[in-house]
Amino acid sequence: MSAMPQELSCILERLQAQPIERGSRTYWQGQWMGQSVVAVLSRVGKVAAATTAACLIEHFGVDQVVFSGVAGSLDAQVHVGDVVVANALLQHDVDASPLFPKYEIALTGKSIFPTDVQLTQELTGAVSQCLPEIQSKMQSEGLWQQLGSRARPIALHQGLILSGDQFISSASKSEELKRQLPSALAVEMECAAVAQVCSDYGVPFAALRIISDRANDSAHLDFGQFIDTVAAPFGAHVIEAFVAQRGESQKGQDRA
């Protein structure tokens, strides 16, 4: 799953699939390196992502879900160009208090939805494998210089990602989220809702986000350019590596 058309288009370039229309979405079902997959553009926001995830599970019978996209950083150590793999997700705009604690999804007793441990480990491995390529790509396209002075390589982080139906683009809102949820590394608009749906159905879920901005009013890169040039192709390459790893693992199990 991805929320932006550019992200999905880079996936579809690598996928042999047929389009299937369902609920105003186009689902691309086919084969990728011997693995049966379904790729879909969820569109932006929690409701759009949740309905798409439910359809993937109910209609297409997927047994795991992976989301790839961009996010804004909420942590001083998480820089533009870095990658965050979620180990937990939370909807920062949920507040049914005083009936329920702030952030808790009513009648579930949950506010934080962990990602699947094994799936997350495999996705993290795929990111690590692909990190040198993203750095080289940014340097060759002249984007590295736009990040300012940085001697450090692009980093991989794991931690809490927030979701909400707001595009966080002001320093004051970013700082407010960080005060309220200090362990959060990044913020976006979809994954915590997908995690909730996957939890309801007992389907493993994992998510990665490439940091496109600082979630404030001082972004260093043009958002559209960053997605087109860096985030979309890199995300597709990571997912390709992830699928390839799973294919090799399956072959090993079959030989055993």
Given for the second form:
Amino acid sequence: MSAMPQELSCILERLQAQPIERGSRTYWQGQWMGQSVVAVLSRVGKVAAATTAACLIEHFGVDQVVFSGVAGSLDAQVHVGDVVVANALLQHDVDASPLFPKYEIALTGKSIFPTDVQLTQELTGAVSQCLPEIQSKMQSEGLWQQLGSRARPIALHQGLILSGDQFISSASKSEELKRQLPSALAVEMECAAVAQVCSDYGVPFAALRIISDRANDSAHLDFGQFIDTVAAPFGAHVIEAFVAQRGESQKGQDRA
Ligand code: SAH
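Give me the form predicted together with ligand SAH now, not the form predicted on its own.
Full assembly next; the chain just shown is listed first.
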């Protein structure tokens, strides 16, 4: 799953798939390196992402969900261009207090939804495998310089990602989120909703986010340009490595 068209189109370039229309979404169903996959654009926001995830599970019968997209950083150590793999997700705009504790999803008793440990480990492995190649590609194309990060290698982080139906673009809002949820590394608009749906269905979920901005007033570089030139190809490359890895491990299992 991806939230933005540029992200999905980079994946579709690599995949042989048939489009299937359902609920105002196009689901691309096909084979990728021997794996049955469905690629889809969720659109932006929690409801859009949740209905898409439910359809993937109910209609297409997927047994694992992986999300790739961009996010704003909430941590001084997490820089534009870095990758955050989620190990847990929380909806920062949920507050039914005093009926339920702040952030808790009513009637679930949960505010934090962990990602699947095995799938997350595999996704982290795919990111690590791709990082050197992506970094040298970005350097040779001059993209690295645009990020103002010449001296610093791309870092891979793992931790809590927040989702809410707001694009966070002020320092005061991101500082408030960080104060309330100090372990949060990044903020975006979809994955905690997908995690909730996957938890309801017992379907393993993993997510990666490439940091596109600092969730504040400072525009480091053009958001759209960053998605086109850096995040979308980067994300697709990682997902391709992830799918390839799964194919290899399946072959290993078949041989055993
Ligand atoms: N300007 C874009 C809007 C996209 S919304 C457009 O016209 O299409 C931003 C997308 O990036 C969402 O999918 C969200 O998950 C992610 N995102 C990146 N930075 C974010 C931030 N600072 N706050 C919230 N979401 C962010």
